[in-house]
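Next up is one chain by itself, shown in structure tokens, the form predicted alone.
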Amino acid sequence: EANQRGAKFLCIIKLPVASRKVNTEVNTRKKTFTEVQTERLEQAERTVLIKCPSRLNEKKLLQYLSSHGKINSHFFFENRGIHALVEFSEKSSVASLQDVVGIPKAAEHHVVPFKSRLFTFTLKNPVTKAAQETPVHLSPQSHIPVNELIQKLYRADSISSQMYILLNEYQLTEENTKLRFLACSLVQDFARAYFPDSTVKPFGSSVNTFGKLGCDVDMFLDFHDTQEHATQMKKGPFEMEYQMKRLPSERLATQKILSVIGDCLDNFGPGCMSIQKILNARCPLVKFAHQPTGFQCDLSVSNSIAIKSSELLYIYGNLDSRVRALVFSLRCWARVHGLTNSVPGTWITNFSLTMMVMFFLQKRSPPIIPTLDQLKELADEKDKHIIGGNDCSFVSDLSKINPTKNTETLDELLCDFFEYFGNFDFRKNSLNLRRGKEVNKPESSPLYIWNPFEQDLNISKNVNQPQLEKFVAMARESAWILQKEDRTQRMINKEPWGLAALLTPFGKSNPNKMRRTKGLGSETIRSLLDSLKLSNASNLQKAVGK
């Protein structure tokens, strides 16, 4: 029933972009993580990312570039004014355009003669084609604010339609990540030129179909093909290798490697802004503002396990539509009541809330998804991956897993996650996914979410005690409200219900609604309660902006 009822409204409201591409695959099998990802890099090789003016005539645009090879897509966006991104069907085509553009003259400013796939596009007799001109249609690049979706969810007729409307108003849309996949492309035309075998790919929230509007790019430089390249040319009687700068450890290649390349995006590459350059942190990495897209990007070198953590959550997104749309409602939710935050802190981040989830979702019965173990079980040969010492093996092809026989509805799963960590003993038990339980703490942290793949490490480490039993009573008045409401009345009295209910900051639409706080735990959790009264006004607005 779950699972009709969400298909049904799934079609009305328009289905996902993730599960459109699956039913497209229907009678043959969905594609590899890997599959996904060298299919969209290379579609981002033939893109180029066009200023237009703020009026122009779309058809004339498309006939000029037209001249130079055959579009696939294209579509209209604003960041600082209109642009358009535009995929060729060949990557010749690029070339053939970049052979006929001028270069831009250098009466105020010496310009850096480095010929991008960023171009703008200008009228020369703006005053005569003004009647042919006609506004486009602009692809939104963000979410809606919160207060918005609240008014959208109040139309709904479930708990579990209104987490599909969530859904379908805050995942990464198609266009959204092509622009991700290009920005990519574009830093890694500058990267090549230092290493010309190298590719700069996203991972994490881009990839791994948890990805909201608006979220940061996380991308990685790569030399794995390189390496690859070399073992190849061992094989053979004779051994040539290339001479190259030798260093005391990888750690300080990368640093000076990312050095020099943020150097050289902060001096030479057009729309980078803002660098800066972390190279002391446990991952070093390149931040910087990428104006084109509209985009705040990371970068880093080669990580491998990062990968294998997108991987691993691309498979529990794809595997069944309850899954995103649990994680999204969660995430939102916790945003509004100040539980996650943009910047790092004590808080909660979206990582682990992500795998909190998903450790829940194993613990269902029968679980809705498969222990990281199950899914080794699975791998065959070509998934055994062992990096730094840490196994990471588990199966890629998705039509190896079973799909599973849980029938619970989202309004279900919904409660029952808040019950579950209401009532979770965090002073003794830790999160465990690669077996799907709980297990003895090995240390004090407060919250202890154990990495799937480097197994001696808590990816929940940050988090205090303050910030866990903020959770914990928040989780556990939102169990009451979806328990205790009178969904009909409230919809009567035209007040928020279901999951808008919980997007509303506590106490704003009910100010009696706080003081129920007997059997919520220690003192602690009762006045961090009424903190919240004050704060939590400020932390939806700022989520609105997020």
Ligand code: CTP
The other form holds:
Amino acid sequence: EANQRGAKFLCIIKLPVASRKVNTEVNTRKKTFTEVQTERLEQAERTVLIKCPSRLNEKKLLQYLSSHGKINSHFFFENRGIHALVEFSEKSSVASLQDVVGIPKAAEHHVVPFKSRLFTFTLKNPVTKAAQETPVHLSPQSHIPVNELIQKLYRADSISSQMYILLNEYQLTEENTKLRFLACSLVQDFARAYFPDSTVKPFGSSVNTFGKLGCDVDMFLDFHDTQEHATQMKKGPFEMEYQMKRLPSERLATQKILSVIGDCLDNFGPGCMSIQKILNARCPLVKFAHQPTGFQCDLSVSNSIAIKSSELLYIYGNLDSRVRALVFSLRCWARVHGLTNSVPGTWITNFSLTMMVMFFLQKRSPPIIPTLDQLKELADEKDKHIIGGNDCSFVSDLSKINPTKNTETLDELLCDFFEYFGNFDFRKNSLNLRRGKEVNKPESSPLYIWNPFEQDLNISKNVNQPQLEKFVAMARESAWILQKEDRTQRMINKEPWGLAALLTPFGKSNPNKMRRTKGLGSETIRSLLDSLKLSNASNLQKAVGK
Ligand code: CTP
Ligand code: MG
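Would you mind giving the form predicted in complex with cytidine-5'-triphosphate, to go alongside the form predicted alone above?
Complete assembly follows, chain above in first position.
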């Protein structure tokens, strides 16, 4: 807290930022991934975060801020007190505001000469009448708990509408997305103190259309613009000792850069807490909690392959509304049953699970989404990207991709997903999204999903045999529930049905379980139940290998 307050208002670091033009032509069609990124990053640079008193005169606040320039948008949210995110229409308004704010007295705090975009709003004479302090509307930054969601699902009329309800409750809001880009932009202010040409951009679920409220912000430090500049330069007689000392490996450079940025955030970053440098990981990163926005952040150095996967998922998520609805439901299902976990381990990650869903959608007849090879065929000159010898080209313009002719309902897709992976030959086959085909596993990892952009990399290498078995068992149990449930009876009994039944831990509040196990296929159910406890259910082992 002292850190946050102490560093709040001080001296500006003047950063040379080329103001980016927002393309107005694109308003009529769906924006490309890069267009969205560019527009939102530029927005974030004109944005400030203001801590407000619990009783607030919204009009006064806006009036005061307007004296520094036009306000494009604003909203309030709760995060250890009320905060306002305010987006000015011009970047100069931020500097104008910074120039007139008070600075904590040096006797009280040892100030650090960094001027940030975090402010506290206090009125000297809080004599404003209570009547003027109307409660402000708070925009929610987290989703409702699962048990509340399940209540809402009762009222739906089909599994498909249940899945859209879940999507609506869990997906990132416009406000939450703005806050995520602001967090990156605030970190960028610090990164630029060291590396004036760097940018900090979000990737992963914050931008790939599959993020849910509350998920971490994955961000990376990008020097790409500088590199482009370097390759475009005409060769003269001079060579610059550019950017940094020459180091023997890119990895070492990455570690050193992250190390100093980590220290910088730790020492001077207002509201940056619990900084952890994880520099020896395959992909080195700095983890920290960004208190002003309330996000847990993972900062790494530009990883072009990971960004390409984010763009690929962005395209898939935008092609057909069923794609995101299915992924959100399955991510939630996997979390409820402990198949995924917020800490890293031997379980399936959300990223792997999402790729499994994409693979499944490529395999429908007719396919719901194209394979990566098909997207590559649609790529034009400017879409060409070769990264580390790997061809990562694919089309960026969504309008070039023909809509699917597939008309299956989400009810069918959800059930078939469980059946498909409940019976998938994981012993023998791997998932290849580039070709949209199962191919023989190149090595013996229990679950093998090809990294679409890096040959010979398995994105689910971390998954062990028991976790895969648990996944298969849960998929089979879920298919069974969906196929066998008597929906009308369950609705009459006020029992969870459809998606709600799948999001209720199995065996806990399923009063029908005992009845069901006596019926058809009780042997199968018994062994499935056993396998849930990760025991040696033999039929499952046959399916998943070992
Ligand atoms: N990534 C990757 N290969 C992996 C793991 C991750 O390329 N084996 C990339 C993906 O682009 C992924 C991003 O890193 O989207 C962030 O990883 P992670 O945070 O694990 O996944 P998210 O997609 O962000 O999902 P979550 O909501 O669980 O954070
Ligand atoms: Mg993430």
